[in-house]
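Next up: a single chain in structure tokens, the form predicted on its own.
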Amino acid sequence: MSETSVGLPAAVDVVVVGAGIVGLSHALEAHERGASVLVLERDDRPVGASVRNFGHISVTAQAGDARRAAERARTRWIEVAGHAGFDLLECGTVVVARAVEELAVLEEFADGRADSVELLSGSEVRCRAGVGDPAVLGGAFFPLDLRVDPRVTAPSIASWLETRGVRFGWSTNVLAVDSGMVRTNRGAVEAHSIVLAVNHDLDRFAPELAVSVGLRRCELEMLRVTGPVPANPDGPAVLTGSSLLRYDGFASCPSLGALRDRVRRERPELLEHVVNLMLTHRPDGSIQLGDTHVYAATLDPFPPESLAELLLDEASTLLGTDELAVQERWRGVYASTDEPFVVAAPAPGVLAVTVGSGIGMSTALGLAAETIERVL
């Protein structure tokens, strides 16, 4: 294969713009079909959503064309951390009810979902889940979600796909995705097919599309704390009351109407934060926690303390201490799109492919493998 100056190849059969876990995904689909692939990444490694986030493998709570790829992908990601060498947990997710408006949704979630959903009651729940919270009632158990390290994983897969023969040019801007071509600022290279797997950055190569879609910004407050809780490093990810009216597999559960009603009269600031107070344990034994969502198109870069405040008050209740200390914040950013999956063709040989609403840890490696097909 012959090469640019700079080491690039000059031509391939497949270029994947973008190493999050989504053109990581695409890169390995093209690759087990026999197709030479060139990673190209504008950082000098993944530093992106796809390490900014809980590494929870949310396969139950999903809904529609979603749930079919995170079904697909579970069974990947088993496969991959196989291959890649990190740690994947089948460990599955706690969903704490501390109201009988989130009972009664989580009973109505469970009888279509028999297979899936175990019930549980107060003390399974405050078992499992670590937390200290003497209002929860009960809540579920979710045994097919998986969790990952999100800071190693993505780099593994990158690493692992490299011994596999599939080319990276890291530290590498693309300037431009032609039919055919990307131009980037270490010279152009051929290609047969393109995918462009940008996230967010969707509008800056194809802005006609991302408005079609309604691409938005959407920004995550997150933080690493530790406390007076027991360390649980291989136990569940733990949902709570306000997750109900973020997945959109309990969109359907007739109860979800009162739940929301409620949090509006009792707690209109988790509705306008659009909170989503969700935790996982790291293997250092510190928490995970998060999290809330701003949406602009661009996005202020002077966010108020305050939401990590709220975050921080409603974990201490939650886990039951007030001794919490923040040891990380960051922010995640992802595309907010009208649908959760954005897969189009802005140019003869090239695909789009955005994952809308956070979910592409989850569902990924099962939606690359449907998307794939359509650029080979």
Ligand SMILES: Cc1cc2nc3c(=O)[nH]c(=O)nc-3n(C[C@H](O)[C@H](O)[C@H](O)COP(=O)(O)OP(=O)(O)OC[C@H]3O[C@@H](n4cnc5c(N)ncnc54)[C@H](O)[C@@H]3O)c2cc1C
Second form
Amino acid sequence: MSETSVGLPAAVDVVVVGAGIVGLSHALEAHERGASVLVLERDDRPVGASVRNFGHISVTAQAGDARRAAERARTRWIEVAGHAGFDLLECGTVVVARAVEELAVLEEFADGRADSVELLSGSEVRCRAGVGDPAVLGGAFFPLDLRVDPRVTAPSIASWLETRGVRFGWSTNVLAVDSGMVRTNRGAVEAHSIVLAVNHDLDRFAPELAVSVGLRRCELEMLRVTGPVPANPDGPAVLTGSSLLRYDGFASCPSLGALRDRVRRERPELLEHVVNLMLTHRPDGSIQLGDTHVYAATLDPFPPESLAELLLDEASTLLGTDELAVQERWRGVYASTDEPFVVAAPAPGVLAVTVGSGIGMSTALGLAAETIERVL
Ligand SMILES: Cc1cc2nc3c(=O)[nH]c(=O)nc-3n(C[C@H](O)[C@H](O)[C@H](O)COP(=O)(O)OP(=O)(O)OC[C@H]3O[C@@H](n4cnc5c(N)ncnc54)[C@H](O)[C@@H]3O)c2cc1C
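Could you switch over to the form predicted in complex with this ligand, since the one displayed so far is the form predicted on its own?
Let's see the whole complex now, leading with the same chain.
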């Protein structure tokens, strides 16, 4: 394979732009179908949404196409973790219900899903989720859901793909893509097919497409905390009543309207800041928790501290302690679009793939298996 003066291959079958989970999933699928693949990433390692999330592979709470992709992704995650050598926990998810409306939604959701939803009593929830709020009434367990440590997962997949012959151009900013050609700050590469997996930056490459799919940036506030709560590094992901308002899987539950009305009446700030109180445990025993959502084409650079305080207060109530110490705080951004997935060809031979609803860890590995057929 001939190379450019900076060591990039001069021509490949497939260039993937972006080394987040969406780009890596497409690189894997293209490589497995025998294509020569080059991944171009502007940073020297993955630092986007794919390392800033909860690492929650949420299969059960998805609906429609996202559910199908998540089910397929679940199988892929288990295979890939084995090859790439990162820990994958088949730990499931516990949903905590602290209001009768939340319990009602979970009971409706569980109806007819004995294989994927198990209703829990209040004491079972407290024990499995390690939450101390006396208001806990009950909840549900989703055994199919998985967890990974997002800080190591994308780098591990990239390293593994590299050992299998996928080329990576790190610190390479892609300036423009067109049919058959990718222009970067380190020279040009010819490619039969190009996958644009640049998350919210789709609007930098394909502004008209971005407008047509309603693309905005969605910024989430996240905290990592320690405190006097039992360490449970292998424990389930924990969702709460606010999560029921966010995931599409619950959308058809008849009691969802009553739950939304109650939150609007009693806790309007949770709706105003689009809070989805959830947490996952980290390998060191600390807890990462989130999240709030702010939507804009261009995000305000100065989000108020009150968002982090709101999260901390909510988590303190849930965990039953006011002694949580914040160890890290960060923000992550994902693309928000009208539909969960954007899969479109802005030019012949160029496929833009964006997960537009904050479920990329759950779905990308399944989605790529479908979309790659359009690329090759
Ligand atoms: C705080 C937070 C929590 C979340 N929690 C979950 C969760 O628990 N479960 C779940 O399923 N989903 C979750 N999500 C959503 C999930 O993280 C995203 O859907 C997913 O990571 C998107 O993957 P991506 O590859 O598109 O984006 P990214 O990981 O952001 O990757 C895009 C890459 O493209 C690169 N790039 C952009 N422009 C260029 C260019 N010009 N040249 C070269 N490279 C470029 C960027 O540098 C970046 O590395 C969460 C998201 C956030 C922000």
